[in-house]
Amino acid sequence: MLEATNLTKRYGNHTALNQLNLTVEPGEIFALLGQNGAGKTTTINLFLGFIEPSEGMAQINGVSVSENPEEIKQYLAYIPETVMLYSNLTGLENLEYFSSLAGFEYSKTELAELLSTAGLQTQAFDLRLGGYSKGMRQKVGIAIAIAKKAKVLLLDEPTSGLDPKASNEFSTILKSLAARGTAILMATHDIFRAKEVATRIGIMREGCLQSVVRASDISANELEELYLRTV
C-alpha cells in the first residue's frame, strides 16, 4: 500500500533523506523512530506530496505521489502532531464538514457512530473543539480518516503531549484501524508506544533507515538498547 523506492530529498548540500526503501502493507503499522532531523517527518511529507523528492519515488496503492498528487488524496488521511480543525465548530460539525469535502455524506446518526468508533465520548460530540484536549482532537481526526474510508493513515508524532491514558486509547484505536486493513506509517519518538502498537519498527539516523525489526521479535528494553546504539 505504501512504497518508497530509493526515496531521497536534498536541500542544497544537506541530504534530509537518503535512498529510503520501505514498504507498508495493508493492515500493518510501521513506526519510524529517530531523533529530530533523522528524516522521519521528511518521509511523511514526501508520501503526502507536500515536498518533491530529489530522487526516487513514493507510491501509494501503486500510484506515484509526485506524478498523481490529486489521485493519491483519495487513499490517505493525515494526522499531524497538532490536528488542525475548526475550533469554533463542534466535533460533529468538523467531522461532517471534512467528510463532505472528501465526497461523503453522512446522517447525524452515522456521524455520531463514527465519532464513537474513534473513541470520543458522547457528551463531547456537540461541544466546540476549542474546549477539546489534544487527545480528543486526535479522535476527531481518526473519525475523519474512517469517514473518508482511508486506505492509508500517516501520523507525525501522534502521541506527543498525550497523557498515558490518552496515549493508550490512541494505540487501541490504531490497532483497530489496522485490523480493518488500513496501512499505517507513524513517525514517533516514543519507543514504548512503537513497541506496543507497531507491527514493524524502523530506526533512522541522519536521513538513513539503519535498522528494521518486527515488534514481536524484540522486547522494549532490547528496542531501547538498539535505538541508543543506532542514534
Contents of the next structure:
Amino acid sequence: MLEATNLTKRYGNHTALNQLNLTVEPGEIFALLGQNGAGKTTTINLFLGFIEPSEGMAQINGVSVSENPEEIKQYLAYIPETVMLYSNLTGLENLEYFSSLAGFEYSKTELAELLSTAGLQTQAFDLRLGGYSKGMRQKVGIAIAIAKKAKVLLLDEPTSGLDPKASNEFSTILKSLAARGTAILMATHDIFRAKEVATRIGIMREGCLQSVVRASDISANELEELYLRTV
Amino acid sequence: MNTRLIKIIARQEWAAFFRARLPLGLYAVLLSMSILAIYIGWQYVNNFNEHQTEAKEEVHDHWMKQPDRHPHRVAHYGYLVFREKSPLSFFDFGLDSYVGNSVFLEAHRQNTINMSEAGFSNGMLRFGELSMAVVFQLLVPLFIIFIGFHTIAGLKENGLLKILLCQKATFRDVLLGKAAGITLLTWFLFLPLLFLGLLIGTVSHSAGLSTDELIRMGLIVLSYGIYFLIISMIVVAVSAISTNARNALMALVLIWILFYVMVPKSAQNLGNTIFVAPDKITFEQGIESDIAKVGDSHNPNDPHFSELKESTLKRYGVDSIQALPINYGALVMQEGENISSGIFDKHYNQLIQIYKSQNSIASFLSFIDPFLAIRNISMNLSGTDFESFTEFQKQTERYRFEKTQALNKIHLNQIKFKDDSKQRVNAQSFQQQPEFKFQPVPIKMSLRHGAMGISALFFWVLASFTLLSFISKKRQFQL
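Now show the form predicted together with its partner chain, given that the preceding structure was the form predicted alone.
Everything in the complex follows now, all chains and molecules, and the chain you saw is the first one.
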C-alpha cells in the first residue's frame, strides 16, 4: 500500500533522507522513531507529495507520488502534530467542510456518527473548535480521515503533548483503523506508544533507516535500549 | 481547477469572516467612515452649489443692471463664469479641490484659472481629504489586507494547509478559492454601499438621474469591483509565498505604502521633473511677447495694423478711416482680439500638453501600481479629472471670445468713429447675450481619457491571476 524505494532527499550538501526502503501493508502500523532531524518528517512529506525526491520513489497503492500527486490524494489522510483546523467552526462543521473538500457529502447524522467513531463526546460536536483540547482536535482529525475513507494514514508526532488518557484513546482508534485495513505510517518520539500501537518499528538516524523490528518481537525496555544504541 | 472545491473554500472564507469579531468591528468602522464620507461629499457639493448659484445670480444681476454704455466699456466690465461641479464630484473630489472654480472674462485678456502647482495636484495632498473615493481606494485595500494576510500563511503556520491539500483540492484550488472568497466578501460588503451612496448623492443634487450619470455610476461600481478583485488576489499571493502570517502582514503593509504613498508621489515628482511646466508669469510673458511680434494695435506705425488699415480703406474705396461706413477703431480691436486669442490658444495648448505629459507618467505607472489606475478611472468617471477641468477652460475661452467679438460687432456697427468714446448703445443690445453653460465631458470622451487606466486594471487582473497560478505550481510555497 505504502512503499519507498531508495527514497532520497538532499538539500544542497545535506542529505535529509538517504536511500529509504520501506513498505507498509494494509492493516499495518509502522512507527518511525528517531531524534529531531533524523528524516521522519521528510519521509512523511515525501509521501504527501509536498517535496520532490532527489532520488528514488514513493508510491501509494502502486501510484508514484511525484508523478501523480493529485491521484494519490484519494488514498491518503494526514494528521499533523497539532491539528488546528478552523477554531471558529464547530467540530461538526470542520468535519463537514473537510469531507466536502474530499468529495464526500454526509448528512448531519452521518457526520455525528463519524465523530463518535473517532471517540469525540457528543456534547462537543456543536462546540467551536477554539474551545477543544488537543486530544479532542486530534479526534476530529481522525474523523476527517475516516470520513475520507483513506487507505493510508500518515501521522506526524500525533501523540505529542497529549495526556496519557488521550494518548491511550488515540492508540485505540489507530488500532481500530488498522483493523479496518488502513496502512498507517506514524513518525513519533514516543517509544512506549510506538511499542504499544505499532506492528513494526523503524529507527532512523541522520536520514537512514538503521533498524526495523516487529513490535511483538521486542519488549519496551529492549526497544528503548535499541533506540538509545542506534541514535 | 475544480470549481466545486473553489466554491466550498470561498464559502468557508465567508463563514470565517462573519464569525470573527475583529474583522466585523473593522467593517463597522469602515462603514461609518463611508457614510461620513458620503455626507461630507454631499455637504461639500451642496454648499458649493449654493454659493455658486448666489454668486452667479449676483454677477448676472450686475451685468443686467448696467446702464446704456459704450460696448468697449462693457467688454472691459467683464463677466465672471463659474465652474459647475459634476454630479458625481461628491464621490471623488479629484482635482476639484486644487483647481480654480471661476474665471473672469474680459476683452483682450485670457485670465487663466489656477493652473500651476494645483493643476497637477494629486498624491500626498489627497490624504487630507475624506471622500468616498479615498475610503474605497485607500482604506478598503487595508481592510482586505487585514482580513486576508493570514489566509494561506496562517494555514501554513498551523499545519492546516497540509490537511487541506490532502483532500481533493489542489493548491491552485485553495488559492483561487481564498481569492474568490475574499473578493466576493469585499464586493458584498462594499459594492452595494458604493452604488447606494452614488445613487443617493446624485439624486439629491439633481432633479433626476440621466443615462450618462447612470452609466458612469455603473462603471464606477464595476471598476471598483475589479480593483477589489486585484487587491484580493495580491493579498492571497503574498500570503501564499510568506512562511508565516506575521511576514505576510509586514510584506502587505510595505506593498500598501509602496502603492499608496511612494509610487504616486514618485509619479508626480517624476512628471514635474521630466516635463517642466512654465510658471504663471513666464506663461503670460510668452503670450505678450508673441502678441508684440505679430502686431501692436496701439502703435500707429505697426506694420500689421498699417496693412489692415490700407486693405480696409481699399475694400471700402475710401481714403480715410473717418470716411469708412464702419467704426475702424472697433475693427482694430476685433483684429487685436483675433491675434491675442490665437496666440493664447497656442500657448495654452502647449501648457496643457505639458500637463498631459506629466500626467502620462502616472498613467504609465498604473501598470506597476493598481491604485494609480483606479484613481485615474475614478476621477474620469466622476468628472473631476484634468480633462474635465481643461474642457471648462476651453469652453470659457470660447465663450469669452464670442462675447467680446459680439460686443466688438456692436461697436463696429452702432458706434461712429468720430467721438467714439462719447457714444452709448442701448443696454438691451448686450443684455441679450447668451449665458455661459458648461457642457460636461461626455461619457465616451471620459472613457477615452481613462483608456490607459482601464487597460492597466485589466493588465493587473491578468497579472495577479498569472501570479497565483505560478505560485500554485511551486511546491516550496505549500510547506
